[in-house]
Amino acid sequence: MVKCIISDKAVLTQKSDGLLFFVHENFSFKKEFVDVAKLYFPHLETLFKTNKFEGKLGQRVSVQGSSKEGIKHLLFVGLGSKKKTAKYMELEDFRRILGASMRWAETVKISSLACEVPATAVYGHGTEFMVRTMTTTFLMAEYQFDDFISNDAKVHKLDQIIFVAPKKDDKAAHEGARVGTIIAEAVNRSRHWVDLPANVITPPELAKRAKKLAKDHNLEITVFDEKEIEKLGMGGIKAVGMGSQHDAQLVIMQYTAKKKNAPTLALVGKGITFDSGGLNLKPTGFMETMKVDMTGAAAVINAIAALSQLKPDINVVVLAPLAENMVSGNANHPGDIIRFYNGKTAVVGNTDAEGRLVLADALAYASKHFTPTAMIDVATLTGAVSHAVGPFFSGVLTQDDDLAQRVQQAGETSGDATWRLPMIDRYKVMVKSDIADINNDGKSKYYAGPTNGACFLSHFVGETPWVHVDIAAAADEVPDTPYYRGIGATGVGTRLLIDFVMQWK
């Protein structure tokens, strides 16, 4: 992993073989870049004019310069106009610029890169936040799933990135780099687990990895196997896992804050390690990427590992129901009626609406045994959410305005952006059944697929304040986002959950 270093020495004095400059519109070449030209590239001003480089958002100019020290690769990136405050989109534009800069660094094969941390006035955030954001983004941009690629085909990677910040901000910058590294490690581990094929990551294997994380970070952990799940009356998890040769699992992890009487937040993540659709089999073109259906579980497990290092004054409990939704003589059928942990029943209208079945038991168990202040679940629940919000957002569904606001704020600061979708009582009729309490498929005449799923889950949270985040749209292959490379898992939900907990007051 690339090493992030903090320095108070000017960018031009750094020994790195790559220099990154952030440039605003209406910049003065004589004030800002004369020294760069003198040291490395005398015709820099002409290069800017030839390329019509004006510092507009996303504009880029790169050049190979030289000095008595040797070759220097220089990259100039436009940030657009200066803003006193920054909302999500401005920060996300900056993250994408950082991702594109990492792609450039790989292309020119440099080993180190130095850049200045934008001043507080630029984005309305302090040095700690900016260094945290830069560290997290650069380390996320470095990630590549190359476990099964021969060495000669692997992407060139940086050894170190140097962040230049004023000496007075040294403590804040180091803290930002520390926190950013913890977050990035959690996100990239989530991505790696999701990117691994389903013949490697099975429910028992994922539970095994959760146990190792718990041991490494001094977390309490309990894992219920399939026999215990059945004994507890968790009909949803049992039903989904019945068709697989791999036993279903329920992972429960706990972080206990040092502060007495601290509130408890429950994080619940869907962990379908592969989703064939069950007997309602998915067609070709829709099944091949279904190892991604465990993204929610990967997010909650890795989020609590990060939180154990960040040590918030909040108790955190994680529940990850794990199962593989497969086809066999033991698989559950459309029309089956199952009973959940809280005693409610549901008819299986569609075996491919399996995520809500496993989440139902986990939510009911969390609500009963941990009496959390609030619960949040993250799940690749519906393909329909992609049509509602596109690939850059996750859908938020709740009837609790305070929780919706908290999730939105966490999305803006973390980069895992969210968009609230409608959830009202009038929609809850869509999951009613004539032969059981509810139906997991719902009534198609109401459309609103993400709302359908949330209405089903609402039957299992009791009186606990709860918010559902449908992350299916942003879970993999997000386009136009250089720090994701445009391929593979994104680890969506991990950053969101960390900020959600850390910002809780």
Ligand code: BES
Contents of the next structure:
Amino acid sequence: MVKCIISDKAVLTQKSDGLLFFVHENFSFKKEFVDVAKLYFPHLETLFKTNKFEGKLGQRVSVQGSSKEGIKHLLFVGLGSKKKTAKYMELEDFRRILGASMRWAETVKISSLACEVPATAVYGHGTEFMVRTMTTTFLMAEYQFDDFISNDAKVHKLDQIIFVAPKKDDKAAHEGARVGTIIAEAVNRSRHWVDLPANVITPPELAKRAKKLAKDHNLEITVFDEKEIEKLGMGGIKAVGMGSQHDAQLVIMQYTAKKKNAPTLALVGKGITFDSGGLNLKPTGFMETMKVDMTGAAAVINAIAALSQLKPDINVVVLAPLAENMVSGNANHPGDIIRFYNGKTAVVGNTDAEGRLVLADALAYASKHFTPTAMIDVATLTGAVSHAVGPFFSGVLTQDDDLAQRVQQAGETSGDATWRLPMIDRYKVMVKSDIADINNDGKSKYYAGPTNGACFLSHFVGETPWVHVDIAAAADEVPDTPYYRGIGATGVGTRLLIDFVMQWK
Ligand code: BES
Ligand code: MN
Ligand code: ZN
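Alright, leaving the form predicted alone aside, put up the form predicted together with the ligand.
So here's everything in the complex, that chain up top.
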């Protein structure tokens, strides 16, 4: 993993073989770049002109210069200009610029990269936050799922990145790098678990990894196996796991704050290690990527690991119901009627709507045993959310405006952006059934797939304030976001949950 270092010496004097310069639109060459030109590349101004480099958002010019120390690779990237309507520039644009800069650094094969930390006036955040964001983003950009590829296909990796911040901000910058690293490690571990295929990550294997993490971070952990799940009356998890040769599991982890009477937040994550659809089998083209269906479980488990290091004054409890949704002579049938932990019953109208079945038991268990102040679930619940919000967002469904606001805020600060979708009582009729309390399929004439899922889940949260985040759209293969690689898992939800908890007041 690349090392992040703090320095107060100007970027142009850094010994790194790579220097990255952030350039605002309408910059003054005389004021800002004369010294850079003198030191490394005399024709820099001409280069800018022939490339029409004006510091516009996304514009880039790179050049190989030289100095007494050796070859210097310089990259100039445009940050754009503030819109008339906006107080600050958009942070997500900056994250993407960092990602693209990392891709450049890999291509030119530098070992060290130095860049300045933008001042508060640019993005509206101080040095600690900016260094945290830069650290997390660069470390995420570095991640590659390369367990199964031979050496020559692995990308070049940097040794270090130097963040230049004013001396007075030294402490804040170090804290930012510390926190940013903890977050990135959690996100990248989530991505790795999601990227590992379903023949490696089975429910028991995922539970084993959760146990290892709990041990490393002094977290309490309980894992119920399939027998215990059945005994407890968790008919949803049981039904979904029935068709698989691998036992379903319910992972419960706890972080206890030092502070007495701290509020408790419950984080619940969908952990389907593979979703074939069950007897309502998914067709070719829809099943191949379904190892992503445990993204929610990876997010909650890795978020609590990060939180145990960040030590908020909040108690955190994590529940991850794990199962593999398969076809076999033991699989549950469309039309089966099952009973959940809270006593409610449902018709399994469609075995492919399995996420809500496993979450139902976990939500019911969490609200009964931990009486949390609030509960949030993250789940790759519907394909429909992709059509609603596209790959840059997760859908937020709740009837609690305060929670919606908190999730929205955490989405902006963390980078796991969210968008609220409709959730009202009048839609709850869509999950009603004539032969059981509810139906997991919903009535198709209402469309609104993500809302349908949320209406089903609302039967299992009791009086607990609750928000559902449908992360299916952003879980993998997110395009045009260079801090991902365009392929593989994003670990979506991990950053979101960490900020959601850390910002709780
Ligand atoms: N795991 C899928 C949702 C999904 C789709 C996640 C694409 C990631 C990418 C979920 O279990 C599912 O199959 N949902 C059904 C629900 C329907 C049967 C009510 C869907 O979206 O079609
Ligand atoms: Mn499914
Ligand atoms: Zn699923």
